[in-house]
Each structure stands twice: as structure tokens, then as C-alpha cells.
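Below sits a lone chain in C-alpha cells, taken as the form predicted on its own.
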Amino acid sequence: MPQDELVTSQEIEKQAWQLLENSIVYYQGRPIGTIAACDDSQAALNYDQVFVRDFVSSALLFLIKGRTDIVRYFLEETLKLQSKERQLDAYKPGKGLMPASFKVVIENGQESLQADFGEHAIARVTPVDSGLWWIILLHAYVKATKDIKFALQPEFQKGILLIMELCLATRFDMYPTLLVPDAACMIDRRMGIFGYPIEIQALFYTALRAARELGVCAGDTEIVSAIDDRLPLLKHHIRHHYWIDINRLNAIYHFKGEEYGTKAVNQFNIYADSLPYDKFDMWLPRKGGYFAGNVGPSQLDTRFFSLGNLMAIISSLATEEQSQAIITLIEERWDNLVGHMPMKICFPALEGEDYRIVTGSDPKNRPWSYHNGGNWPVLMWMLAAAAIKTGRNHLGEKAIEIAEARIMEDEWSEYYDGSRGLLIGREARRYQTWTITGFLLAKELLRNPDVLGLVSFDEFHPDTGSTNACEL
């Protein structure tokens, strides 16, 4: 590389990560967070807050540097501020539901935090995957610090214990995977991705194989019990049910209808007249192949959902040859994918009808805009992650030279649009704190690709999985 690129390569991250400093929020002369975004030029709504998912690539990358300090904070804070009751008033949150973010409010001279469950968002979300992201963010605090003397205080396995009752208690279902409503993840608006999601089952076996570590160390039998009759539940029926590639089509083409009964084939009862065939034959490569954005009654929703696949491969919830088939569709349908800002968080858009019934015509989400096929920077980090964790570490690093190219004359924008992320966002927030931290933290993961560790799991084996647990 030229030395003038090299230089200006060098003033981007220098300023990235003096961005990441002017973003941190302190509470009682400690740090415990980063804010969503420092753009002084549009109102704030909830853009000032810490947000449990958007911390976490800020939170890697101060593990990485060292400054543990911050993250530590975050997680004790975050704890407190966890449900600890039931609740019968349905206005409440439910017992063990973690915030989506929370802020710093001054009365009367006194600080206290303000946590948001959803009760002040948008369409009310719940955010049922901060309780994931938070026992993820914990296992990798512990690894980063050796300090497992935290995570077993009494609290911490109370924390962790709720949050597994939410996931793995008695509910209304018979699959392995984890119902939700639609908006429960980062795709926080009507996406038509209630059900089963499959960012929310990458995320819950992620989450799974921390707590089970963090409950081995703690002696949690019971804990450690239930979840190991649920993980291989849970990666068989992820593997198999919502696979696709060539193979699957085909035999997906031929399913019968209607089958009762234990041996039916068709479990689902998917009808192959509703999978979009004739755009398969242009866009999937006959390497490639992706796990679903859904699966239940009747439904098979075939998008690519970018999250949930990277996490799939990172957490090794896919399965070797199908994280390959994976990392081969990002690299062959490259300019539907990432395009011109890593990377795009659904692929393809729902337009004409499909747009308007789904959606229920959002402004926002319109075709090739924000969660409706827009590209999110801070997607990167994890596409680098799975790039290393596949022996593809150039595609990354292809990645980040895109980015390079235009992020920070782009002030470091929340999200791009268009069918290959050529605009940016019509309503994006500037100075985006999780997509300057999704820049750096892909450049650390490939710099030393050990610090993969701190998110990523091996195949998981039960009679092995808990052999060096407490070593972490």
C-alpha cells in the first residue's frame, strides 16, 4: 500500500477511536457506557442512551485494549437494572428481561439510571435479545480478565439463572428454538420476523454455550443439565430445518402436503409453491448456501439474514462444511451483500405488495433502506470474525478497504441504502457509535485473530464441553 493510503488509513482509525472516547458515559465518576450516536444535528430520541446490543463491539474492543474498567461497570450496572419480580401487570417488564438501554438522569443534584424496555420505544419493543447479548458480553469479560471470581458472585448467577428461566422455562411451544415477537433483535420495526428469527437462535445458542461455561464454574448442575438437553436439540433443528442450499431446494421442491403423524417429512408443511424458485436459480451458487431468516407452521423465509448467519459461524452453530457454504455465497454474491459499505443486514428487500402488507408500508423500511435491505457498518466486525474463523481473512480485510474508502468522509453514518449501500441512510444518525466500533474492532480481529476467542466457540461435544470451563 502507498504511503499516502497508509496515512490516511491511520487518520481514520485515530479518529474512530477518538470518537469511541467522546462517546462514553459516565455515572458516578465511572464509566459504564457508550452512547448510541454524538449527532448534535438531528433530535436525540433514544440515540443518547446505552444500548445493551450496541455496546457489545465497544465493550470487545476495550477488553482487547485492556480497559476492563468500563465493561465491568456496564455488566454490574446492566444487572441491577435487570427485572427481578414477576410481574402480573402486563405493562411491566417480566421477570428476568434485561433493558434495551438505559440513561443517566440528574434530579435534585442525584444521579440515577433510567433503563428502557421497551415501554418508551418505538411500537414498544421488547428487546429479547439484550438478556442474550448481556451473558455473552460476560463470558467474554471473563475470558478477556481470568477474573471468574466475578461472574460467580451470588448476583451474577442469580442474573444469569433468570435469564435462562425466560429462555428454557415451561411456555407455549414444543420446538427448541426460541418464540419471539417481530422487533425483539436488532431489526427493531415490523420486518415480518416473529417466530423463530434467526439472528435471536444464533444469539440463544451462543448464550447457551456461555452460561453453560460460566455455570460449570459455578457448580450449577441443574443449569448446566437443562441446557445440555436443549443444545443439541437446538443445533440439529437450526442445521437441518432451516438449511438451504441446492440439495435442500431440490428436495424441498418435491415435499408432499398435508402429512400427520411422527414420520412426515414435510414437518413444517412448507408448500414449494411459496419459496421464490425462479430467483434461487439466479442468486444461489451451487457451493453457497445460508440458514433461513424462518422456519414454523407453513413458513420458510427464505432471506438472507446477515446477523444470524455470521453469529451461526462465529458461535460454530453451523456446521463446518455448512459455515463454508455460508462464507462462499458472501464472496460470490459479493455486490449483493456487502456491496459498497460492509455490510447489508437483510438480502433481498420486500417490495411491491410484500413491502406494504409486512412492513405495514414504514417509511423508514422502504425498499433498500435501513432494516429492509439497508447496509449497517457495524456488521463488519462480524463479517471479519467469520471470515477468520473460515480461513478467509482476506475477505475482511476487502471489507475494511471498502470502508476505508468513504466512512469517515460519510461522518461514520448509522446505515446505507440502496440495493448496494451507495446512499446513505435518508434518516441516518451521524457519528453512529457501534458503526465506528464495528470498523475498529474488524481491524483488531484481523491484527490478531486470537482475540476471536472472546465471542467464538469450538463444535460443542457434552462430554467434553467441560473439561477446561473454568480456565477461562
Contents of the next structure:
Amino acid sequence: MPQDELVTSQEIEKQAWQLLENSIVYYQGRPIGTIAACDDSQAALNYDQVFVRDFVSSALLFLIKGRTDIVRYFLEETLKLQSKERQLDAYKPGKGLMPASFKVVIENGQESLQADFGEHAIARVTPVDSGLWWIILLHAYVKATKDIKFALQPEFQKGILLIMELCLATRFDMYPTLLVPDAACMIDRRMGIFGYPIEIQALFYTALRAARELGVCAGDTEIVSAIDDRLPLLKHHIRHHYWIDINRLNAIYHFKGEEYGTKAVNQFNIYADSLPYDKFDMWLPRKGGYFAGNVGPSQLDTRFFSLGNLMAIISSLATEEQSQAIITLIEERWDNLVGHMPMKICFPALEGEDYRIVTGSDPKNRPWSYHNGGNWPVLMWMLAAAAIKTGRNHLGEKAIEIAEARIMEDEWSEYYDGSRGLLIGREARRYQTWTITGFLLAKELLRNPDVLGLVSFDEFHPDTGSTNACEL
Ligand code: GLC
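Now show me the form predicted together with ligand GLC; what you just gave was the form predicted on its own.
Starting with the chain above, the whole complex follows.
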């Protein structure tokens, strides 16, 4: 690399670390998280809060750098915020729920934390992903610090149990996947992802893997056996019913409908004519494949959602072959999925009538903007992690190079608009913390691939972890 480029790259990184430092939120004198965005030029709305999902990439960086205290305080304080009581009041968060975000409020000189479980959020959306991320982060903390005693404290065991109960309880449906409302994750506005979105399923699987390892250490056979019952079913369901590649597409194209009984091939009664074959003609490469966005009754949402697919690779929810196919698809369709800024949140965008009906004509989610096909730099770390896991490190490097060309100049924009992500998002916040950390974490991962072990899992075998229980 020529000298001047090297300097620039170092300067970008230096600024990013400084901005991360500036984003730290203190509570009663202790660092407890990072603010979503430090942008004074726009209304704060809730961007002045610490979001659980946003903090994960900050936390992993702090763990890598040995700044474990901030992650510990975050885990402790969020645990205190978790809803612990059984609620019959519909306006109170359900038992076990973790908040989407929180902020420090000062009243009469006293500091306290005010959590948002969706009761303040725009459109009152539910943060199903928060509890899942919380467990994934707790597990990463234990791996980084080797302090298993921290997670074995009774209040932490109770916290994990409540999240597990919330997720594993018998519900109104007969699927091993989690049934959730629209906008229950990173995509926190209406985008037609209610039902069984891949983002939640991949995080659910990762959280189950993390909770299982912690449960084995705690000698909690009840939790471990409940998780062991669910993991194989969930894994099989996703690997089989969500998978799309040329062969699978051909099979679906020839599906018969209205099959009754347990022997049905087309179990969910997907109508073959509901799939956009013309789009696949243009887009699906011969070698690649991916997990569909959602599978439900007569529903196969064929949009590609990045977070779910990348986390499926990282957690080994995908088979080795499927992981290779997903990353091949990303490489083959680089222009569509990465373009001018890594990487698309989903592809393709909803347009025309679909946009009007599915998003409710949401002006923020116009086609190729924000959640509706925008490009989100935070996803860079998961892209780098998935690239490392599949042995394609060069793709992570390439993504960083693309970002470096503009990310600092664009003031660490939250997201980008346009079918290739050319434009700074119309309502994007600047100095968005998870843009900064997504970039930094991608760099750290590529520099030291061992770090991947904090969030990644190998193929699941029921006897994994029974011996050497606490050598996480
Ligand atoms: C937006 C994003 C959400 C994120 C929040 C704070 O609402 O959709 O995923 O957590 O901003 O950055």
C-alpha cells in the first residue's frame, strides 16, 4: 500500500476509536454503554439512548481491547432492567423481555435508568432480539474474560432462564421457529417481516447455543435438555425449509398445493406461482444460495436479509456447504449486495404496490432506502466474520477498502440509499456509533481471526460441552 494511503487508513481508524470513546455513556460514575449516535444536527428522537443491539459491536471491541468493565456494567444494568414479573397488564413488558434501549435520566439530582421496551418507540415495536443479543454477549464476555463465575451468579442464571422460558414456551403454532410481530429486530419498522423472520431465527439459534454452553457450566440440566430438544428441530427446519438455490427453486416451481397430512412435501402449502421467477432469472447465481427471509403458512418471502444469513454462517446454523453457497452468492452479486458501501440490509427493495401495502407507504422506507434495501455499514463486521469463517478473508478486506474510501468523509453515516448504496441515507444520522464499530470490528477480526471465537459456534452435536464443561 502506498505511504499516503496507509496514513489515511490509520487516520480513519484513529478517528473511529476516538469517536467510540466519545460515545460512552456513564451512569453513577461507571461506563455502561454507548449512545446510538452523536449527531447534534438532527432531532435526537431515541438516538441519544443506549440500544442493546447497537451496543454489541461496541462491546466486542471493548472485550478485544481488554476494556471488559464497560461490558460487565452493561450486562449487569440491563439485567436489572429486564422485566421479571408475570404481567397481565397488556401495557407492561412481558416477563423475561429485555428493553430495546435505555437512557440515563436525572431527577432531583438523582440518576436512574429509563428503559424502553417498545412503549415509547415509534410504532410501539417489540425488541425480540434484545434478549437474544444479551445472552450472546454474556457468553462472549465469559469467553473473553474466562470469568464463568460472573454468569453463574443466581441473578444471571435467572435472567437467562426467563429469556429461555419466553422463547421456548409452547405457543399458538406448531413450528420450532420463533413467531414474532413485525419490526421486532434491527428492522424496527413495518417491513412485512412478521411471522418467522430469518434475522430472529438466526439470533435465536445463536442465543440457544450460547445459553447451552452457559447452562452446561452451571450444571443446569433442565435448561440444557430443553435447549437440546429445540436445537436440532430448529436447525433442520431452517436448513431445509428456508433454503433457496437453483435446485430448491426447481423443486418449489413444481410444488403441488393442498397436500393434507404428515406426508406432505409442500408442508407449508407454498403456491408455486407466488415466487418472483423473473427476478431470480436475473439474480440467483448457479452456484450460490441463501436462506429466505421468512417461511410461514403459504408464505415464502424470497428477499435476502443480510443479518440473518451472515449470523447463520457465524453460528453454524447453516451447514458448511450452505455457508459456502451464501458467501458465493455475496461474491457473485457483490454489486447488488455490497455496491458502494457494505452492505445491503435486504435485497431487493419492495417497490410499487408492494411498497405501499407492505410498508404502509412509509416515507423513511422508500424503495432502496433505510430498511427497504438501504446499505448499512454496521453489517460490515458480520460480513468480515462470515468471510473469515468460510475462508474468504479477501471479501472482508475488499469490503473494508470500499468503506474506507468514504466512511470518514461521510461522517460515519448510519445508512446509504440507492440500489447500489451510492447516496448518504436521506434521514441517516451522522456519527452513528454502530457504523463506527462495524468498521472497526471488521478490521479487528481480519487482523486477528481468533477473535471470531467470541461469537461463532461450530456445528452442533448434543454431546458437545458435556465434558470440559466450563472451558468455553
Ligand atoms: C434504527 C434502527 C435500529 C437501531 C436504532 C438505533 O431504529 O432501525 O436497528 O437499533 O436505529 O441505532
